[in-house]
Every structure is written in structure tokens, then in C-alpha cells.
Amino acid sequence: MPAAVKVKIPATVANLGPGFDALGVAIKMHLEVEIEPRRDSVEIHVEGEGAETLPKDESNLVIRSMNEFFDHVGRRPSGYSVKVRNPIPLGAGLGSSAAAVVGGLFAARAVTGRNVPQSEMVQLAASIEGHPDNILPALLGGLVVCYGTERAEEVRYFRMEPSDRLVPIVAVPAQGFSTEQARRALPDDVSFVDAQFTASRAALLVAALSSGAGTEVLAEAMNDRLHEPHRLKLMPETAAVHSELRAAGLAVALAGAGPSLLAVVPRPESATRAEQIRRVCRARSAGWRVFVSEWENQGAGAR
């Protein structure tokens, strides 16, 4: 086992509107988890979210998808060290979760020597996390398109890398939501004609993110009847601050399940789009954040 190792892994937003479980993409906010041999002990540090409230036992996300990792290929070290460094908000559907699986997971691979392939460290992720859309993107980085097949336990995907012309910013609002009650929100049945509308936002969507449309184009794509409208009807100042962007013209979605938002602006007018971001959300509660964010090309892996 060698002496440390590090390995950050991006935040992802799933979803961008007309995608639902469909769509991901990678953003510049790093998780970070360092592992260390110890003799026969298992201890795990957490700086910055979560920091708290996360257990700091083997309950914990990381070291569960760590030993996941160790069962599957036979090799469970003695003891070890962990810090984990989340920048992450916990519950804003940035997918703090899928981090902390890939992190757990590229750290086991990282000091066992093992070379298990990518499409093994996939089906992991995913069986762990369960969103494909959240883990594909914090684990190979870019935009990615998920699609099942018959066999529930498949995961397939197609990876490319959105324009540079673009440039995402996220609002967080100050209280985070459960990914489990956003869901639960969502109809047994949808119209044909909203699944048409939806479906067609979905292609213009990849269309405008892989060649850096301009704002028109993006707002008309982030449209979606099939989750948003039922999930925002939760989060009435999430709704708020959605709507006012949308009225102004803002290429915006949910992020994720939500309760935080994702707009993506041409980068000429990302200082500018962004100060407008902090100014609805200002109007409507002191706790938001808003980071302007890069896409994330690179996933996750040792640095």
C-alpha cells in the first residue's frame, strides 16, 4: 500500500432540464479524498460540507463504496487513514453523492494496485449510487448521454465534451432537498404531447451545449414538461428564482433533483449573468450562492 494518495472527483448536474435521467455533466467544484495506511484502524477526517453532519465511520459514503471496491476484488487492507475535502453542498443536486461514491471507489482502486478497467469501475458506481446520470459525468468527466438497455444493471453511455463558449453558473439556495421526495413528487404517466415537446428540448439541448449556441437557442432546449414543473411546486423559492430568470430571458434548469439551479451563458456575458443571478436570488433569500463555475473535462482520478 503506498505511503498516500489523492483523488478528486468533479461535481456533476444531472438532468439540465428536458433530460431526466438522461443527461450529465461535469463541473469545476472538486471533492477530494487523501488515504493513508494506518496499522489496524479505520478513521475518516471531513473538512468543509458536511463536515458536521456526515458520519465519520465506515456508515460513511466513501468509506462504503472503499470497501465495496476491497470485497470486489478480494483485498480489504488492515486499517487506513481518510480525509475527505468537500466543497460539494450537501443536498443541492450538484451530486455530492456520486463524488463521494467515484472518490471512495478510485481510492480503493488507487492504493489496492489493482487494474480494474473502466467499464467495471462504472457498473460499480452505479450500482452504489444508482443514478447513472451523476456518476457517469464525476467519473469520466464532460457531458454525458446515459441510456439503459433491457438488462436493468447495464449501463451505457455516450461521452462528449460541451463548447468552451459556454460557461455554467449555479445558484444554491440555503436549504438543500432530498433527492427521494423530489422523485417522489413525479406523475405515474405523462401526455404525448409533453413527452414530444420534451424529447425535442433534449436533442436541441446536446445540440446547443456541444457547439456553443447563443443564449435564445439554450432557453428554448433547458425547457421541460416532464419533471421540472411537478418538483418546483415543492420548492416554491427555488420556483420563484426560476422563474424570474426564465422571464429574463436566462438559459436556466434545476439542478438535478434541485432545490439549486443551473444556468449556462455565452462567456462574454457570464460576469454580467451572474451578477443578475445574485441579484433574483438576493431579492428572495440572503442564504444563496452563486459560483461561476468551468466544465469539467477531466474525471475523476489520482492527482
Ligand code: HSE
Given for the second form:
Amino acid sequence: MPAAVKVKIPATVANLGPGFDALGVAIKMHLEVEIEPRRDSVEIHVEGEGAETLPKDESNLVIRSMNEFFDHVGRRPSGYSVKVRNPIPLGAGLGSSAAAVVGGLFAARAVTGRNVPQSEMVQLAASIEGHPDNILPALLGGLVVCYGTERAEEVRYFRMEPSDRLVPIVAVPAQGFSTEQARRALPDDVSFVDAQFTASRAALLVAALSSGAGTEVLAEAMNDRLHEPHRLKLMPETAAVHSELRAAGLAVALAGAGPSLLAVVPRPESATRAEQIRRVCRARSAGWRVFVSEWENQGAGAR
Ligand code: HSE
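Could the form predicted in complex with this ligand be shown next, to go alongside the form predicted alone?
Every component of the complex follows; first up is the chain already shown.
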């Protein structure tokens, strides 16, 4: 086994508005997982987001995912020590769980030196985490359209790259929100009118992101009627920021299940738009953090 290996996994934003459970994109904010074999015992050290709250034993999602990989290849080392550096806010809608799962799997693959193909890594990761719209961009980088089949266990996808004429900005409130709770807020049925509205925006969004469309088209394309109206009711502060930024003409959507927001802006406007977003967020409360990021087209790996 190699002495120590380190892998980096990007944060991800799922849904992007109308692409509920179907669209996800990777951004430049990376979880780092370093693993070193030891003679016995498993040890984990976490720095950054979740350093105080995440479990430090085998129930930690990174360790659980490593063990899934070791069991998958039939080779669990007698012990190892793991260092996790996490800049991804937890419960924010930025794919921290997906990054932990993919980080565990990739670190375990690197340390065992097993040549498990990407397609198998995708299926393994999706079976642990269950949100392919975060898992796939975390694993592959870029902008990914996920489409399951009738057989729920089969993950299928189409990957592309968003235009670098556009810049993603994420605004993260102080308090997280549980994805399970945000999913419970969804209705059993939607109207035909809302389904048609959302399907047309999702199609427009893929075209707009890959071609680098202007703000007016993007703002229209990031409109959703399937999940956001139900979820925003549970997140009043996010809802207020969302509606103020939309009224100002920005292309904004809930990041994943929320409560963070994603804005997509033309590159030359990124600094002024970020200032505008900061002002609107901070007028609501002081705890918001605003990150001007970049698309990440490289997926998980040793870097
Ligand atoms: N598509 C999922 C949802 C993403 O919106 O519930 C969860 O991060």
C-alpha cells in the first residue's frame, strides 16, 4: 500500500432551479481527504466545517464510504488514519454529503491501488448517498444531467461543461436546513401547467449554461415551479433574499434543497453582482457568507 494519498472532491449545486433531481454542477470549493495506512485502529481528524460536530468514529460518512469500498473489493486494511479538510458548509445545499461519500470512495481506491472503473464508482457512490445530482458532478466535475431508469439502481447521465463566460456565486445563510425536511415539503402531485413551465425552463437552462447566455435568459431559465415554491415557505430569510435578487433581475435559484442560493452572473459583472448579493443578504442578517466561485470541470481525484 502507498504511504499516504490525498484526494480532492468539489462541492456541487443540484437542481439549479428547474432541474429538480436531474441537474447538478461542480464548483471550485474542495473537500480534501488524506488517508494513511496504520498497523491497527481507525482514526479520523476533521478540520474546517463540521470539525466540532461531525462524528469521529466509524459512523463518519467518509469512513463509512471507505469501508463500503474496502468491502466491495474484499480488502479492508487493519487500520488507517484519515485527515479531512472541509470548506463546504454542512446542510447548506452545496453537496457536503456527496463530497464526503465520493471522498471516502476515492481515497479508499487510491490507497488500495485497485483499478475500479469510473462506472462502478458512480454506482457505488449513488447507492450510498442517493442523490445522483450531487454525486455525479462531485465525481466527474462539470454540469451533469442525471436520468434514472425504471430500475432505480441504474444511474444514467450526460455530462457537459458550463460556459466560462458565466460565474457561479453562492450565498450561504448561517443556519443549515435538512434535506429530508426539505423533501417532506414537496407535494405528491403538480399541475400540468407547472410541469410544462418547469420542463421548458430546464431545457432552456441547459442551453443557456452551456452556451453562456445573458442574464435575462438565465433568469428566466432558472425559474422553477416544482420544488422551490414549497421549500422557500420553510426558509423565510432565503425566500426574502431570493425574491429581492429576482426582482433586481438576477438569475438565482435555491442551491440543491437549500437554504443557500446560487446566482449565475456574466464574468465581467461578477464583482459588482457579488457586492449587490452581499448587501441584500446582510440587510437580512449578519450570518450570510457569499462566495464568488468558478465552475469545476475536474472531478474527484488525487490532485
Ligand atoms: N435534488 C435533491 C433535492 C438534492 O432537491 O432534494 C439534494 O441535495
